[in-house]
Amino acid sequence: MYIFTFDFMQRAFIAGIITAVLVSAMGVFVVLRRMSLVGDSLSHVALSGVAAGMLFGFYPFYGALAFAALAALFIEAIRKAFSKYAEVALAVVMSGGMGLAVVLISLGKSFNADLFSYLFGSLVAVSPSDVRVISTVGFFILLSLAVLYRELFSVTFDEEAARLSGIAVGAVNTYFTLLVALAVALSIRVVGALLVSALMVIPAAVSMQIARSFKATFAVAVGVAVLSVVSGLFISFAFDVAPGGTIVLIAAAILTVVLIIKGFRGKLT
């Protein structure tokens, strides 16, 4: 246990957790609304608030948690003149995203070990300021699914119906996406921005294998999403790897499992 006497790894841990807690509690609708691409598109923009506090001066954290919410607002302006593609506001925030990323990097010459860390993740980079952060929006995260459980499970499985028992539809698929926004921008700074999305997704996909109720689904989602944090920290730590890929490949390995051990079980009956 000698490694929770490195105040980093604490603070890497704390992080870890809560950010698995609420990206994969957020993946389950997400995966459910067919919008498991827009982990990514919010991801490249949060990368572009990130290199936008390197070029001038801010804290990097906050113009991710800002660009990522702007462009949640941009997302549904989208799909709401998109209506019958959707999929077109994920792809249109994605390029434009990351050519913004590309644009502010390359003005500001900001390519080092801190953009690479929120790129890919790191144990050393999460600070006592990221923690108290990400310990606040992720309360409020929480706190509005609780608050919201009822109408995202309406607006989820069937928005018309939604709309005609009076639910503003509207306005719980904005201040959703705005949800997805800022947990994705707490996430890069343990999973790094490129990663996040898989988090996201691949979690909500083992429970959805093998959960037979919908809260189930939300507890394996978060169960597996936990155990892959927790166990990609202390791997990363002991291997000096990177722990978002760590992290990432372990949830891809426990869905291997589970679609190989169903497989198997599907052939003997």
Given for the second form:
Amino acid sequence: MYIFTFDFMQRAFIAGIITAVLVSAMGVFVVLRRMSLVGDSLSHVALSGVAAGMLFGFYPFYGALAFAALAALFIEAIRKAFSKYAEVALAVVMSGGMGLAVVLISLGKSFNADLFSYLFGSLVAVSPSDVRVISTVGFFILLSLAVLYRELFSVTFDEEAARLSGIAVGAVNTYFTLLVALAVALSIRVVGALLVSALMVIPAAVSMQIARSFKATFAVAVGVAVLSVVSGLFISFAFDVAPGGTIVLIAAAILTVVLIIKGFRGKLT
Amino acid sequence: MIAGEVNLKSNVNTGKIYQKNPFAAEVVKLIDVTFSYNGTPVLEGVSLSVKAGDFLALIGPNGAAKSTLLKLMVGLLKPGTGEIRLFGQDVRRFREWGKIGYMSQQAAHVNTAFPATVEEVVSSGFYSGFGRLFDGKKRREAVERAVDLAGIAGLSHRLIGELSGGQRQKVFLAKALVKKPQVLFLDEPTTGIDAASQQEFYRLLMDLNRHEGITVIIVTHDIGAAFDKAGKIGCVRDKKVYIHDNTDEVTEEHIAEVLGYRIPSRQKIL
Ligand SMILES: Nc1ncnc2c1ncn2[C@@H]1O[C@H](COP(=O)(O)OP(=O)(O)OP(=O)(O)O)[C@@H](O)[C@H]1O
Ligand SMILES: [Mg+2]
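Having seen the form predicted alone, please provide the structure of the form predicted together with its partner chain.
Let's see the whole complex now, leading with the same chain.
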């Protein structure tokens, strides 16, 4: 196809598909743990990492990864203090991250097209080194998910029971939040900081409507996310709009269609 | 005796299973245990011992600290003072997780919307540490056996959110059974279950106790069933636990006095 004759489109598709798989797979656990806000919080902090990178002159992606990872550890630390209200911890980190980002951006006078691309995602901005970072860190995240699948299931389903089967619940929780942070930081390149969380939550929401098992929940979520990213990138290319927006709109459209079909079925049966 | 109430003592011979074995190993032992929530003591100076093969029912009014006691026994809560031993080891250092099955009071009520099948939930109770990536066959066999034992083999591929309350309770029992534990800790496993299913549930527990030699420690408000099925009754009240070793010696009046309330007749309960 002709759009793949552009190097930047190839890179955008590779980065986009890896991002979709990662973020939606994590999203299933995130939604079930009632931590839907976590993507938003971490992406705002990741953005401040990007701004720091631009201000101090290092690779913004590393800034995003490092800042998001630190924020994840911080969330886990204060989550214990608000154990019954996990979203308090998330809200604190989200506003803190945004505040830091705004300060760093105004210090660096860097409110330019480059920063804009991290906010809303970009097709042309995905560099070869971005693709390298996304695929390396992405592979590491997927490997971790595969190895820790049972632990994550147990801890998400019933923390007490998980503890009694010898799972180090605290360590699993912290590691998981760390993985989410890395996945979120990776995805701000293609999807954009403001829309990452939608790609994390919407596919999981769709799959929970239709899947008939936990494994299927994963498969459907990943499928919806990849479908949204691929078609979103095509549309973004064709109409020259920011990819983050088209991706999220498609995911939302899928959710709407599923809900309508389910609604009709419910009325008929 | 009030009319309409039966003398529990005369009913305890049916299906009673407790055999006193002075040589049986100690499964749980509490020595002078005290526990407080935020400075308010709920258990004080509790000592008790449960031996292998015992069937202990813990009864007592709401808020008496029955659930707290169970959580202390499995190590989910740490005692303020005193010592708790599981299979002879300090519970804080206990790591043989395969030996204990636990079903919390909330187990079947939380996470009803979790998109997992019965099989996936039961399977998550089977945990084998680092060997877990390569234990597929063993795991499948264990799950099959557990759902069979719990009598829910036909429900394996159903979503847990689409089961009845009683069916869900059995899923959690199967989850506790899947690792073939030597002792089962059950916190009000039959609340909200119809009389017939309750009978079935207790029959299952007695089977496990008698034929598989599993030690059972169960919290229940169903005093009739406790008297009928359990070999030991533990009354939890006023921060203390009073254990009665043999139900033959325990009269209804005595329990009523210890618990501070009257016992409705068995016919009304079952
Ligand atoms: N997390 C907690 N923090 C503070 N107090 C608690 C906590 N959990 C329980 N309590 C208190 O400790 C006491 C014992 O509670 P527990 O849940 O052990 O009672 P129970 O005997 O299981 O009651 P029920 O029959 O209602 O299940 C109660 O007075 C309760 O209010
Ligand atoms: Mg209780």
